[in-house]
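Below sits a lone chain in structure tokens, taken as the form predicted on its own.
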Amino acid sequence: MRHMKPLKTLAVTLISLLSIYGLIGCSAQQDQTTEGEKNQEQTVTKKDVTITFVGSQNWLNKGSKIDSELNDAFTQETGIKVDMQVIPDDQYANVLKTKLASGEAPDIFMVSAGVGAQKFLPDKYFADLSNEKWVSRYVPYAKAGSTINGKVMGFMTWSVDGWGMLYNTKVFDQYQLTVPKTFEEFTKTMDTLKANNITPVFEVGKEAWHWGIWLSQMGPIAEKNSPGLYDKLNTNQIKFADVKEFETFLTQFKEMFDKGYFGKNPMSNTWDSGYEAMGKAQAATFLGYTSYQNEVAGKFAASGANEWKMFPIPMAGNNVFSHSAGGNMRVAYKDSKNLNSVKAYFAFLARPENLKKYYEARPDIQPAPSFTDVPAKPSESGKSLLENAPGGDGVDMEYGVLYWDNTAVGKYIQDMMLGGLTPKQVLESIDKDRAKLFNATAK
């Protein structure tokens, strides 16, 4: 099997990150979807066909119903249903799996985009849409991050976006706290504000998948520490528990989780509870995309959300804003019955009035979305994650590095806090997973 290029994505997403952030005046591009384009769509009216869609629950309707509404107007002008199913987070990608290799693949079915779709086998189930007109409106990084061995495989309407430590302005003034650089400043910062009441890190510990998160943000500090490393990972040419900043970053993790810095039972923290610990000024910092900001405020108004600023995870070293190839994207099943009807309904989808109607909906995804028709609209996260990011930036491992799981990866970190697991051991259990696979995949 052929993979795709960590670092080749990465500057083109470098280049793109560039133009987004790059201080940053951003505006919405000519529409360029023409007549003759929208006269090409596959608009039939087809009134006996349902197409099957599956993504997990956090990816759809989030914040409002923009999806269900957007089948419904796709259902009223064609006559094709949607049927869409939505699964839990932490059980959608076994699901997925299950449904693929018991042959009732969904016509349309979600994944990461790049590596990280490479486990659901994209040879062997997804359809090339390279052709459809669509692509040719992508922003550089969704033609990227949608292409796997030189074919367009996902419509993407998301964002490229990254993890970094938000924090609430007005507390760290309060408390006279700077953005810290290394692990000792950052013990420091949570310190003082644990003496003072306040939660210093709100973990949403019960969703395991966010535990994954935190170690995929060391991939890009270690990539840069040892140049080649994602290709090594990729190719099964080393393994995670030889990579020394993944060592240390746990190690440091479990001393946090030990001394309290994540609060009172995090492992009960659901993530809707991070909106009202950080809204209501009970923590002083969250993990969370640069976005992220804008949903506290949309929640909590006199948060002052908005003017919150990002800095990296200053663990193990790390100086590096991480980020995504592009978040997630619709994948066409490639022996679906109803190809046809699925090119028809990304089409719709594409519309620059429907993309307007889905961005405008979801205010997670603003600030560089896939298609060159809807403005950018950074936040202030982004803007400060830069500037406080000397080590400049790169791909985290969901999107960098092959079999990459948070969900698996989190369940080994929970149970390293809950002293399951020594940092070591969490190590080792992923690479026996990846083990697995690489394996199953060079039968």
Contents of the next structure:
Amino acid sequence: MRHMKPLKTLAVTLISLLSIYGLIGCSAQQDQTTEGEKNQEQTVTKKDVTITFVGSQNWLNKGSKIDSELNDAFTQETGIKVDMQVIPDDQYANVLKTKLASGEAPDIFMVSAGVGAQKFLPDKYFADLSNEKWVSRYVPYAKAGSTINGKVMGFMTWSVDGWGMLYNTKVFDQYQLTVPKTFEEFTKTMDTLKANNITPVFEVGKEAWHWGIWLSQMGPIAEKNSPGLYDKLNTNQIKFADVKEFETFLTQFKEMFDKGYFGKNPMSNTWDSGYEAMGKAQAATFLGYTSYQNEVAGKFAASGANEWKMFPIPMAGNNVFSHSAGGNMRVAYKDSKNLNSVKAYFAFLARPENLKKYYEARPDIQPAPSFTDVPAKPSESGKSLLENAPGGDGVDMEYGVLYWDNTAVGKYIQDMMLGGLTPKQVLESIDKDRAKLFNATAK
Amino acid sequence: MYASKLYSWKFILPAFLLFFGLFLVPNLMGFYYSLTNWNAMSDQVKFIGLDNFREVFTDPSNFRFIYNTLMFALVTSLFKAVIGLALALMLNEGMKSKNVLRTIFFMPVVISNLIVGLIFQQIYNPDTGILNEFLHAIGLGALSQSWIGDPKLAIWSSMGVEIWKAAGFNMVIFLAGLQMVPKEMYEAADIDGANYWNKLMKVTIPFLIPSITINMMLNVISGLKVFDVIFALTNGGPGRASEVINLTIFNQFGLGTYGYGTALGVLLFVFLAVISVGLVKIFTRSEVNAG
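Next up, the form predicted in complex with the partner chain. The previous block was the form predicted on its own.
Below is the entire complex, every chain and molecule, led by the chain shown above.
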């Protein structure tokens, strides 16, 4: 031993050290296993799983951290981690579709209710949730909006909502303005506001999708004027370019832009800039959803935004309250290996106390919650929008017409505003995009 | 023998297999899918021949993104190289704070393109952005613009961002190239009575040809492939005024027309291949001549 070479000594030492560590490692692991088994006996659901959850930016944690908080609470209770990934609104549909198409479907993803869900191939990707306990506590619109081909496929914690012209009642009173019912009256109103250096209509024009929302609201009046229009659009029997209300609307819309009713630089306004413009009374009206005023009030308390009211877009003869099919919903991926964990997650979120927490943190979706456990809190604008809509109500095109894409439509409208396309060409461009998909799906 | 010094072909096998599996196969599949009506709404993929390509070239609304992409590549490549070279020459020697300045000019390269896009959205804001405020402050208020809201300006504003961002990268490559220029050449030129301009044109530039080649190659390729800066800054808007080919591909995928999107991708690929090979040919020829 005395003649052992230094290298050999080192090797022997290292080997002995490694074996000792190995032994320690083994015993530690054994301990862990036993502990793990014990835990498993105590709480059956405790697993080392992570469920992935993809949603659009403005659908999650909006104005709060409520989604993250509920996820954390769920993880604490069950040990199941929730990996919530938020994607910018503009690109959400793109990213999700790409994920689905490339076989990287998340365990949970959010989609629009109504026909909006169709473009994500419900039969192929959505799990059937009809037998979940919480389904019985759905309010009717939530059940209808989340039902596809007779099966409940979505977990919805939203509010049925619609888009209308929110107006600052103080400003309207100040200039003795009344709710406009026709485009002529609307023009006069806007002229008065403009003459007084108030932006008549604030448009968040950098967001292409918001331009698309405008046209989407013209669907119900067109359907009312010629019943069966949506069916014909959805079966490709009629084109957008053939609907005269749409062309009239776009012509009037362009006139508004050219007359400067949308302010100085509408194309640079981001969504967030709307709160300030309305909150500081720089602008008098805004195309928003009925709970939008709550968000303005939250950010600009002095604005008195809670008192503001709404009227339907008074263009192309519209007098209808156009609304969604219930906003959006979470769906479970059909072939997810964590389907049971996902169902446990939905069941957790559907507990009355968690729903209450959720809706309390989200003033924007309080008007008409999707579960019977939570009381509805209609906003001033929601109530007034119904009063100002003698034509009744209807589902807007975003939720009622196949292959509708707010962003794509909005880009054509932006193009029209900047002189690139005529109103007719906008409609033809929409038709062309839809034709591609009708052709592609033709059997 | 010379031949025996070459490595066996077996050495390239691992790399080639990876390249084949992860790059060539997907690309070849892309070629096939570009000939189909692959889409989001149905599971069926139908072979439709060259219809997608026919549509790309017969739809007049596509000419704008083709023009935008080419202009973007051309303008940004030139300006990035010229500004990069000027910075490199300034910061090569003789300045006390050159290391600090080098870092500052290189910094934009490190920042994520999406963040750069969001920052410039604010800088370009016509009402509150610092660019217009600055113009007003120095008495040039008349030059203030709706930088990304004006369809004629949007693509140019995007080019400005790309140039600002990548000029520093060009600078670094040029700085490295400048280290290769032997000092003796300048000394000899000084003795011959050459002025700065002579030395730049006759000594510096010829030695920099390899750096210029690599910079121009990278600039043109990144210019044609531009996506994230424009995506974050204008998202191709207003309307489709600042749309470039990669954004169109992205949007087509969003609409669910995957086959058409893939066809555009194939076109970009072919175009890039032709341009890259062409550029290498042009620049290596002048390298040989210079040598």
